[in-house]
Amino acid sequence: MKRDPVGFLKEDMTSLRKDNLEWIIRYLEGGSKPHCIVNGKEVLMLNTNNYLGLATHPKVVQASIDATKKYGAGAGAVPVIAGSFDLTREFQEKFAKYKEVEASLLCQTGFAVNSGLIPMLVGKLDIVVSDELNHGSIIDGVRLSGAKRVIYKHRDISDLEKQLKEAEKGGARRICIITDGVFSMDGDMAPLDKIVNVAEDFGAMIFVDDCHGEGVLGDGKGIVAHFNLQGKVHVEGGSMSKGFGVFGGTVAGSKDLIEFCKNKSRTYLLSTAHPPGVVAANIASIEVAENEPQHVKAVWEHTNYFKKEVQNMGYDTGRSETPIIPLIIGDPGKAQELARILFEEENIYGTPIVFPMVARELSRIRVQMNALLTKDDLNTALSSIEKVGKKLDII
């Protein structure tokens, strides 16, 4: 029988939607705000990245609009050939100057900071300690690298100090550490400031993806700034698509290490670079988080009352400590249908996250807080989501 080339496509899809396993992507017919229009329907957002707003914040917008004006809509180059423009270099002023450090570097993506810097840090002769929930990006990096890999239990801080016992008697060029700051999918955090204490023992390098931490926590300056480590971790990878609303991702720490990154990350040296009207974006949302403390402080707010409010419900939250409010469901179908209920009957919009994102005994639908919405909108949202859960006996 003569062999189809794609017939496994189909088949795959099958099989994932028979399992409830199928990612349904809608789409959205306006800014990310909580109040918007997603395929054609009014509803109440609750699961955007975008923690403070900043995504349609008049000054971050007016920035975008104007650059684009001035400069044009595309970069035109990569970065190392004629892609950075004196935007660019202000930007990587300012954000290492908020984030406390020595220099910092504009990259095309959180995933491409991972999967781009990692392999260039470490390499055959050396090994990586990574969090056992670590994000993709990070263990797609560690895979390219080539480096010996071991995982320590999640936030176990015993664990990794067992781990890098026995690193260091493998006798390695290089031991990294590497951990989320922030854990997108449970919304706990990394316990930062013992894992520093256990990594100088052994001289190993820290690398921190702080995508989820950066605009929330430490004042919005980011895990590291939360734990006052200002100086003792050597890589932090960050997002500016997250709590700062807008695109691309960013490396912070020495200027060896920003030069580094710029002769050495593959991402880096050969993607296009950001638009301009994006880099003035990314510059305006860094004064906004500076000057506009009241948009951290309601997304704390809100997360402190809302997360109340479900656990009294009986869901399940798990560890989380930030915005990230998981609702963990368990049998993915549920976690699915509850997640469609809400939006088809509630006008509510939360994505359900199945495996592989997370184990398919742990799915759930990720709710996340946003600094714009208001108490009632939560109350709107917890009176559905109470009612739902009820309706498919989930408390």
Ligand SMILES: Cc1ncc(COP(=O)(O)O)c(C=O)c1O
Second form
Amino acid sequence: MKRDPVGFLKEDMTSLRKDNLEWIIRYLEGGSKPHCIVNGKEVLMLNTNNYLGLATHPKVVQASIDATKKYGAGAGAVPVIAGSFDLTREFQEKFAKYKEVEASLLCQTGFAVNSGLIPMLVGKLDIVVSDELNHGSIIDGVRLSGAKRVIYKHRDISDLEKQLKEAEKGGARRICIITDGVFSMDGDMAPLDKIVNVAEDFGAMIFVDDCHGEGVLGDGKGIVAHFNLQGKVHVEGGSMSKGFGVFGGTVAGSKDLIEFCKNKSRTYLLSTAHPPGVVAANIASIEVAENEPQHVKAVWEHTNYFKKEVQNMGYDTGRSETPIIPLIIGDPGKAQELARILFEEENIYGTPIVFPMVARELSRIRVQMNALLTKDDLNTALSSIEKVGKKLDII
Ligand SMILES: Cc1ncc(COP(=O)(O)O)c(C=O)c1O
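For comparison with the form predicted alone, please write out the form predicted together with this ligand.
Every chain and every other molecule in the complex is listed next, the one we just looked at coming first.
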């Protein structure tokens, strides 16, 4: 029989649909705000990483407009050729100061930081010791590096120590411990203080992905500030696309690290720089985070209230310690059904999270708090979540 070169496309999609694992994309018809229009109807948004609500903050939006008028819509080149602007330098200096590090670099995305920088920090002669629940972009970065990957049990320091001892015996050139700061599906935090203690004994490099900590933990400065570990973590990867509401990846650390990254990270070297409007909006969002502490305060107030209420209803919120609050259901079909009814009948937008984001048997709806939500919004969401949860026998 003649081979169908693309027959697998349909077959794979049929199998995903059969297993309730298809992603259905809904389209926003306006800004990403708590009350937004999605597929033609107004819904309450409970699932963006825009924790501080800065994606639509007037100062951030204005900065983007002004810079676009002055500099144009696109960068035109990769950062090392002609894609870096005076705005980029300004952002990097400001961000380094905010993070209390020597230097920082604006990269294309958080994903690009992990997939471009990790393979340069470690290679075939090295060992990466990685938390079992690290983000997929870390996993890809480590795969690309060719380094030996050793997994330690999630947030388990004694297992980490055991794996480090093994790694040392193996005579690796470099050992790198790598972890998410805040785990994006569960909302729990890496025990970074303990990791730093253990790493020192082994001369291990520490790479923390602070994508969901920035803007939220440590008064917005991230997980390193949260644990008062300034100067003790070698590489901080991050994202301007989440708590800061705009777009871009970041690297923060020593001047040596940033020079190395500029010259070696393949994603930084080979992919076009951000439009100037994005860079200016990133600058403005850092300024807002510094000057308007009420946003961080609000997101935490909402987090504490909402989490307590859903737990009282009987929902399993797992290990959540941050504004990421999973409602763990288990069965992917039921998680999809909860999300569907919430969206279609209750106008509440919470996305089901299923495999490969999480294990199949830990399917869930992931709720994320946002500084712009009001107490009324939270109560509306809570009463719908309770009603539908009871209807589906989840609680
Ligand atoms: C832990 C973690 N790292 C990296 C990324 C990628 O960041 P970005 O969206 O900036 O590419 C994400 C995005 O979801 C994430 O959750």
